[in-house]
Each structure stands twice: as C-alpha cells, then as structure tokens.
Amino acid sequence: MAIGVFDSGIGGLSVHHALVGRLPDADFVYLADQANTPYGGRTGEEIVDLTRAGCERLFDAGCSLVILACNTAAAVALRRLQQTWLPGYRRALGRPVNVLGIIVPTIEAATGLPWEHEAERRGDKVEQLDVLGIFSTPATTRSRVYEIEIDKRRQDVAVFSEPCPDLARLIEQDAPEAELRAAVEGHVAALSRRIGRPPDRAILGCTHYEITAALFRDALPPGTPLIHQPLATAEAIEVYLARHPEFEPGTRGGRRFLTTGRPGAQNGLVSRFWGEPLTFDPA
C-alpha cells in the first residue's frame, strides 16, 4: 500500500515534500494531471470529473489514501466525491480507501481551532479584526470555502481572497523569476488596495504558490506571517494515520512520480524546489 498525492500539476510537490519529511518510510505515488492543468479556470463538473479520474488512477496504483494537494480540487470536488462516489467505489474495490484534502488542516492552522469547532454567534461588535489574505485560483475564490469555514469558527478574522488567474500556469511553465515576481507583486498590491492596507497574515491558497513563497514574502510587508499549507497538511495526515491504521502507508520509502502530460524531466523551478532533478513517468 502507499499514499497517493494528487494535483493538477507540480504545485502539489510542495505538499508531497512536507509529507516525505514527516513520513520518510512511507511509500508515495504522486500524480500530476498536467494534460489538463490548470484547474482554476475550469467548470465545477470538469474539476469533479478530473479529480475522480486522478483518484481512481492512484487507487489502481495501490494507494489506500489519496491526498488532494490542490486547493481547487479540494474546494470544488472533495465533499461531493466523499459523499456520492467514494462509498460505492470503496465497496466495489473491497478494501479501505479514502480521499482527504488540504483545506481542513489549513483552516485549522489559520483559526487555531479544530475543524469540529463552531463559534457561538454573538451580537457584540468585534473591536479588532485579524485581516487574513488568501491568494488562490479563481475557482477556489469562487467557492468561498475559506470565507465560509473560517467565519463559522472565528468572528474576529476577516477574510479577503485575491484570485490569481495566471500564476499557477506561469509556475507550471517555469516562467522567468522576473515575470513571476511581477505577477506576485501585482496580486499583493491588488489585495492591499481592496482591503485598504496589507493583510495581517496570508495563506498561499494554491500549492503552486508555495514554490514561490519567497516572492510573496518579499512583496508583503516584512514579517507578515504566511500560513504554510504543506506543513499543516503533513502534520494532520500524520495524526490521521495514527488514528486510522486501516490505511497502510507502506514501509519501503518508495517514491513514484506520474503525469498525464509529457513524461520525463520536470522544469528547473521544480528541481530547485525539490532539491534534485525529478523525472515523471507516464500515468
């Protein structure tokens, strides 16, 4: 058995990297749907269908647990797949399998509260708001998942989302750093104008963006905390596996990288982030 990590492209490698750090002996299969990336501008039905196909491919590869390391897939498709597809698929497969996302641990990290917690509604005016900025794909922004779920838990946090339509594509295409920096600075400036000032904290709400986290740190005021989805996700998955021994993660430390797109060596930005060259096999 193994843990599957699914993303529309290379962004989920940031989550994969953190998972490997937490679970070095586990076996992992990474699947990048590069033939269909980016997901951010696709319809909800397309995202659901593509995410389901990716999960099936990873279960076929022997995974018992699949992590959607893609905010768009997790925001748009996860709940629907868990409720309407996974129960029947699990019965047909005849073994325990599950699909989890990265949004729940991110919101827990942003609020400092467990997912099950819901704030008691009070009419008192909040004297001071913690302004949280979310940089995400247009599909994640449209879902309003961060605004809705954080508001359920913390009334003293104001969430502002900034859609970044082309940033994931630029990262996927290994755009020059100057082009990436200009795009990031533009999105940070646009969000700050809408808020009236820079955010107090920020979430990089697309795992592609984590690969360029240094550019966001440079564009935001010095010391602005970034909530890192990969670290939050890896910590949550380690706890989940300890509680659910039926999902066997493997013990050989195996690493497989698959793509629906062009197999072979990945771009230089990925290699620099991962720390060594990466070669993907055809899915």
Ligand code: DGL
Given for the second form:
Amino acid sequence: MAIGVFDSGIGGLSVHHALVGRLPDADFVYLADQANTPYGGRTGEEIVDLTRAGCERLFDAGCSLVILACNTAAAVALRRLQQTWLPGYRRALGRPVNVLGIIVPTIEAATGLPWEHEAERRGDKVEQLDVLGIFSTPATTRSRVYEIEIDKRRQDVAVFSEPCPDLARLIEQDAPEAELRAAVEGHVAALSRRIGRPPDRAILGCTHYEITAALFRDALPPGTPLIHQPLATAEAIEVYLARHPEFEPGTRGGRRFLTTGRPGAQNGLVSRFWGEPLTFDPA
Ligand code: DGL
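Follow the form predicted on its own with the form predicted together with the named molecule, if you could.
Everything in the complex follows now, all chains and molecules, and the chain you saw is the first one.
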C-alpha cells in the first residue's frame, strides 16, 4: 500500500516534501489535478467533485490513506466527503481507506492545543491579542475555517484572512519572480492595512504559497513567525500512522508523481524547491 498526496497542482509538493522527510521508507503517490487548477475560484460543488475524483484515482493507484495537501479541498470538501461518500466507498472497496486534511494539524500548531480541546467561553477581557494573518485562496477564505476553528479554542488569537485570488495560478504557471514578489507584497500590505498593523504571526494557508515562502518572509516584518503547515502535517500523519497500522504506508520508498494535466517536467520553481527536477506521469 502507499500514501496518496493530493493537490490541485504543484502546491501540495510542499507537504509531500515534509512527509518524505518524516517517512523516508513509505511509498508515496502524488496527484496534481492540473487539468482543473486552480481550485480557489471554483464553487463548493466543483471542489467537492474534483476532490472526490482525485481521491478515487489515488485509491485506484493502491493508496490506503490520502492526504489532501490542499487547503481549499480540505476546507471545502473534506468533511462532506468523510460524511457522505467515504463510508460507502470504503464498504464497496472492502479494505480500509481514509482521507485526511492539513487544516487540523495547522490549527493545532497555531493554537498550541490538541484538536479535541475547545476552550470554555469565559467573559474575561482578553488583555493581549495575538494577531494571526492567514493568506489563502478565495474559497478557503470564504469557508472561514481558520477563524471558526481557532476562535473555538483561543479567545486571545484574532484571525484576519487575506484572499489571494491569483497567486496559486501565478505559481503554477512559473510567473517571473518580480511578478510573484509584487503580488505577495500587495497581499501583505492589504492585510496589514486591514489589521491596522502587520500580523504578529502568519499562516501560508495555501500549499502553493509555501513554495514561495521566501517572498512572504521578505514582505512581512523581519522575524514574523510563519506557522509551518507542511511540517505540522507531516508530524501529525506520522503519529496517525503509528496509531493506525491498518493504513500500511509501504516500505520501498517509492515515489510516483501523477498529473491530470500535461505530463512531463514541472516548472522551474518545483526543481528549485524540491532540489531536483520532477517528472509527472499521466493520471
Ligand atoms: N494549493 C491549494 C491550496 O492549498 C490550491 C490552490 C488552488 O488551486 O487555488 O489551497
């Protein structure tokens, strides 16, 4: 069996990279739905349908566990698929399969609290607010998942989300660095204007943005902590696998990269980020 990693495009490679670091012997199949990227401007129904199709493709490829390495798919589709589609699909398949996302580990990292923890609502005045900025796709921003889930756990964290409608597409298309830098600077400035000052901490809440994390670091005040979504996810998946031996991750260190889009070499950002060129096979 293998672990599947799914994204609309190359962004999920940031999570995949961290997963490979933690689980070097596991077999991985990565699927980029590049025929349909970007997801961030799509309707909820489209995102649910595309995410389900991606999961099915990865289960067909021999995966037992699929990680949605895509905030948009995880925010919009995961709960719905877990509740309405996965139980029947699992029964029909006759073997244990599961789909997990990246939002739960990110919220745990951002709050410093386990997912099960929900704060008791107390009327006390919060003395000091920790202002957390989230950069994400419009669909993730609209879902308000980060605001809702963090607010349930921490009253001393104020979440401000900035939708970045074009950024995943620019990264997917390997836009010139000057164009990417200008877009990132624009989003950081817009968020800071809305807050009235720069955020104290930030989450790059779209896995594509992680590939250009250096541009966010340059645009934010020096030293602004970035909550590292890929690392938080990889740690959580390692713990999950230790607790769930039924999702056997393989032992041969296999790496397959599939795309619904144009197969072959991926863009230069990928080679620079991954450390070597990656070739994708047709899904
Ligand atoms: N990388 C994805 C995310 O984390 C999706 C970007 C997109 O397709 O718009 O949201």
